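One chain comes next, on its own, written as structure tokens: the form predicted alone.
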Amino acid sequence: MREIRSMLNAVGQSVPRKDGIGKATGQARYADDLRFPGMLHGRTIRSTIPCGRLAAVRLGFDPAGFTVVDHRDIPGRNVVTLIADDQPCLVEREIRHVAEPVLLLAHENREALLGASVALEEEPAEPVFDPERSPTAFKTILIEKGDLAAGFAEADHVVEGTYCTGHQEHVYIEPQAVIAVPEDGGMTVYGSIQCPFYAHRALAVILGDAVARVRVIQTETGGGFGGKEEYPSGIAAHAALLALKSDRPVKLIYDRVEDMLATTKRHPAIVRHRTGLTRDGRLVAMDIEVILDGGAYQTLSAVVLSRGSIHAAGPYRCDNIRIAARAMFTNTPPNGAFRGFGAPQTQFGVEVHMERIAEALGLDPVRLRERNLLRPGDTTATGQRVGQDCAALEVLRTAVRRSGFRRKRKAYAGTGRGIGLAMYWHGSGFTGSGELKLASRATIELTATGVRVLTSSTELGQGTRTMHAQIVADALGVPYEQVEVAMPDTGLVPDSGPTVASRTCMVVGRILQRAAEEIRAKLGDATPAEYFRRHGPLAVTGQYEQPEWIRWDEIDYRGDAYAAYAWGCDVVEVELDRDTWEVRPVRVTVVNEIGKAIHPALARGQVEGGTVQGLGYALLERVVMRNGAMANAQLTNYIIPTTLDTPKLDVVLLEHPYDGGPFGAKGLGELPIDGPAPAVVNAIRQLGIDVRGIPAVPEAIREAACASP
């Protein structure tokens, strides 16, 4: 057995995906593929005004054969439980945004369901759409380091700027979808769900004592990007309420228009910088203001603001920093989790600002960044000392060299082409002591043929099952093929925490590695199957262990914000069509340092996907809001990148192992989306066009070009 173990090596290899054959052959079953006897179809009736009161609801159909649910049918509390209990499951009187759920209908015939008319009598009030004029802050954060006044007194130059980012729609392949099934006095919900235990908790609060138990099972899920993190808690509750009242299974699936109109999006942001520098370009003072538009309810705005604030100064060293941030209420649909979680917005601001600093001081943009990038031993804005795995300089120099940045920058001057770069970093895992509070657990159990992995970490297309199986295989010393990964089911698996925050590999993977090592010690020379035959079942559950060096002050935002950081640099080359004012990226060089690539092909796929998603954020994806509602809630006029819009991508993965991650791995999922947008805008700047907001659609580029001197 020991000789066989020494020959095994799954980590670092691009092994076949655990979910690959099922998805390639169509055998994988998504929520809409499931059927249950007596199943009804569900529908949500929504508000049509951004602000006001609901006076009455009038049914324009014969209710025979329909199940109708309003707030009075909620047996527990009428609230979607998350960070703050401010969002109702169904409107009672107050309306805070367009498309707020008011009434639920179910019928066995979808055509009859869609044909049922409902009139809402609504009394409009004056809405708030501008986050800067909103009187209500969901969350405020102040990060201070050093003496800001002294820093500005030392400065020879002060550069100021304001940078804006818009909404972004998730556009996952599969829309929101759940099925609620009442069974044996309990309620089981199947669905396209990113965080099963979030939905489980919300269902328990809404259903109260009306059911004996709640169970949430993730079906195959066609993408999430954060949009299926918190939002499915509400839709799961809606399906469950219909199922409870009808005592029949209820399937509730959004079409694309409803999905885009009603669900959460990336928070729009306004980021203001006032920066002091010495003559040679050394940062001595950074005064940053961050304003996020939270929408009508808090959802996860507080923690989006937290991550955005911590990353707002970029991967740069400066002794004197103030970051004042707030997430504001507006009468628009709530904004929520989205890949990057606030960091793409704030890093857009700092990187576009750095380009303008270089221009104002007459400095080479690479040299400016080299002078100020964090090195091992430097401290961040929160006072965290970065470790020896800090790779900021290496990723910059690798990207500059590999892309031919300096040569092309000279060659493109005065042409219709431009080249720009952006540095970025991303903390892995929950902020500060967040992972300790989660107390995540993961289990490995023996089977007759090998081992089974039990976690609540969800597969969204990113390769969770495959990567976890690789880690367990190598830590246990068994062939990869002998590792089975169970689907997340809150009735069977432990709570491993949510599949968010670039934590699934680094945090949950490390728990699994330790559990596998513990099982390996128990097996001795036996294989898992041999041990199972001789001794019967064996299972080991591991729990998260926080590194002993982490210190974090939640009140003052001081200390070790993240256990590890991944580092990146993007170089984007663009060309401008002066007739249409369309900017097209033609080549992107991406250098990411991620500790260890558990599965190189999947890691590269994450980088490529995140980069293209970031290019869409930069150039194409404009959410048009009119009277608090998305006016272009369809894929005919909300434009996302296709293969025809995808430039040549050159991806380089660097590895500086983090000793607290499995086999040295850090988080990767969010890192690649932080860099494309500022790199694109910095490339446009080389064309002589001063763009300070995204998306930089042709109209915005033309306007900026006309305004440029």
Given for the second form:
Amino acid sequence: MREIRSMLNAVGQSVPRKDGIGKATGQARYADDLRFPGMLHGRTIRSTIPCGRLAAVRLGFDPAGFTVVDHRDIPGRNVVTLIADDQPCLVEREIRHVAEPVLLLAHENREALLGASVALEEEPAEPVFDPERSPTAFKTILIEKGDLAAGFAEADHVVEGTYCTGHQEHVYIEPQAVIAVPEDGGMTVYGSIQCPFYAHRALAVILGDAVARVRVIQTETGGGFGGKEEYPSGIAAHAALLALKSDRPVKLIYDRVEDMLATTKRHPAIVRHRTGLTRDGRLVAMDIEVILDGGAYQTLSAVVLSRGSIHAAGPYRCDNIRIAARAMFTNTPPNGAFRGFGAPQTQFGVEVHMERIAEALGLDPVRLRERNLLRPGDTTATGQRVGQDCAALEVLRTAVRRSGFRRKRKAYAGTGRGIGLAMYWHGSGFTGSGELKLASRATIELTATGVRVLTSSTELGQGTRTMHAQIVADALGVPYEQVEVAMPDTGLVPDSGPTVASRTCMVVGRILQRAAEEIRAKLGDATPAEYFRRHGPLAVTGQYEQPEWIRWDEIDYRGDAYAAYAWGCDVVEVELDRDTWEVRPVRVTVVNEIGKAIHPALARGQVEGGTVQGLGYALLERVVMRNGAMANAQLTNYIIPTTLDTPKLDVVLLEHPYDGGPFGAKGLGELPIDGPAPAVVNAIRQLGIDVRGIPAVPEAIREAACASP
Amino acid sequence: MRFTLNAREVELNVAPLARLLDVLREDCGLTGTKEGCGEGECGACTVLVDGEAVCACLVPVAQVEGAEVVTIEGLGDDHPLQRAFMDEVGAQCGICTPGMILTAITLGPRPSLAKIRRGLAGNLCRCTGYEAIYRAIHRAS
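Since the one above is the form predicted alone, can you give the form predicted together with the partner chain too?
Complete assembly follows, chain above in first position.
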């Protein structure tokens, strides 16, 4: 018989991670750890020019023992299908960026494979590198609220500014890795893949009728951060083409240089603000222009631009707003998904701009924000009325109090120390009606010992398996230990949508909660194991149900952009070395409101990890582009934060439950990367240095300091 | 080529300049040692050679002739650091974890936070921001 259990036994507790033991003992199996009989190693030959035509390919090796694949070997369509079908799987004639895949090789001996030389005859054409001069927009978005001209007419002050953010490389510590295995007339791909069904769809198009069945299985994944969202679809296809031609398993692993040179990065951005304010600091008009550098193919640029635009006015109320945004083509490797997805770029712009407004109007930066922050019932740029869970003011006040912001701000004036803050917000789940279109599904089935959760949500380190098991355990009223979570395998699990957009807990977790409640009703007094013994298998598949209040107009960009928002405020203290111009963060206070922490230690881990990634974005991580290629494509000179670069972090989690999330949870994964960069730059501003771009590396700080009055 | 691997004598017939990383992973089947960069920057391939943490991607196997090599597999599954990494969620994606734990072993008993930071500076983690790793090492010591 079922024990009487209180409502929450697992949720809200930092239960052991499902994958903890495997990771702590080295037993967890990542793609490169797998071997198959007869397996070959694969290699990708890439273009060396940013723009032009491929005239000829010459093999400089004896092809015996090699499998060689070019575009003519593609049985289906030569396209990596995503939003727009513009990116070829392999170059035919046109070259749009450096490191574009042209030819694939496989050999059983890795040394022989790496020793094979291939000469490409390429005819260069004039590339476009400046997104502002690019003639081609992948996507434009216009958000309009109120009457901008009337707003400016009402303004006592107008403040303008331009803010720039650079590329950012994901640096998941496990590089891209897949293995394609021909099996029974089908093709199975194992890999470090964030979205198995994206890869599945892309493979089906490329392989066409040549295989009876495509199956994608996620292996343990050594970090993703968006970098393994859409990009692995192409790699999976490359391995599959080699496997198809050789009829042998093919392992395709990128080394770090190839990974950094060829794969997607965070979109660089230019954000321009022109803002009207009353004398006492009330926002009356916000005119915002956003330009993203999309790179050579569309990938996800249209939706990155969408999220970036919607967040561009920050968590502020203003009656008159115009946000004009565009994502532009350039001859650089395509930029793609990266934690935050456009929002870190635009929120950097608005928060550095708010600090400049405070300076220009002689207002206290906290008071200026307090004055304008969204309160429950206020409307966003798209006209969405924010709910009672809106915690913007509370996160600000908590962060200010906890960090001693006002006292330190006075104490640091005129010293080599500075303190700055930034407000931010992040919408959970797909934009607008996106979740409705995804129609995600998730399954729970009974087993002899409990239940098993089947979803396509991937564990990337963020704790998917653990968190889903907690939700199911409490919704079902069974011990956490009795809930298993299956590895995502497209042959086995339903499509729960991609593991992106801070949706895995709030959206997929909610579907699981409902499915668990449905099973609970069927079980009656029996435990899952008892029911299974008596009645045999039982599975329930839940599907996403959109909250009935959501209205979204895709054309005019009006309405309820996200089902929920999480809220944040960062306070960063920095120290400037006047000899080296290096700015070091010395203390960071992060206050995040996330609805409900399903697993407090995992939630804290997301906040700490995202914050440090954001500090790297702000101060260290510079992608140097030369002639369309990353010139510092190695970890020796692309620097991410080490233990010696990270300051003391003070993290506070607040919980204002959102009704539509499991046990009140909102999305959390991306939120913490929105705040650090503007907070750092605002702290640098207190040092009297007018920085308006990131990364604020020593050279940039020196230049800004010499230019500042 | 003879050396001690996880307390066992091994004798291998491998090229002397082969990377210790490849020998461990491919010839010895010990895949707990990970490759993150191949240039000694990320520390994911950290192993102990005569008690010292080294990047196995930079070590030709000839250099460990007669030495004592310990990989994550050599710790078994109940080492205090392994338990602490589980309890404090010091592992997220887990790819840096074997290297982190082996480096942490070299820090000695009750290391200060400053010593931990210096000691782990050659081990990159992109998930945790390192805070949970510090908590794990403190808990284990």
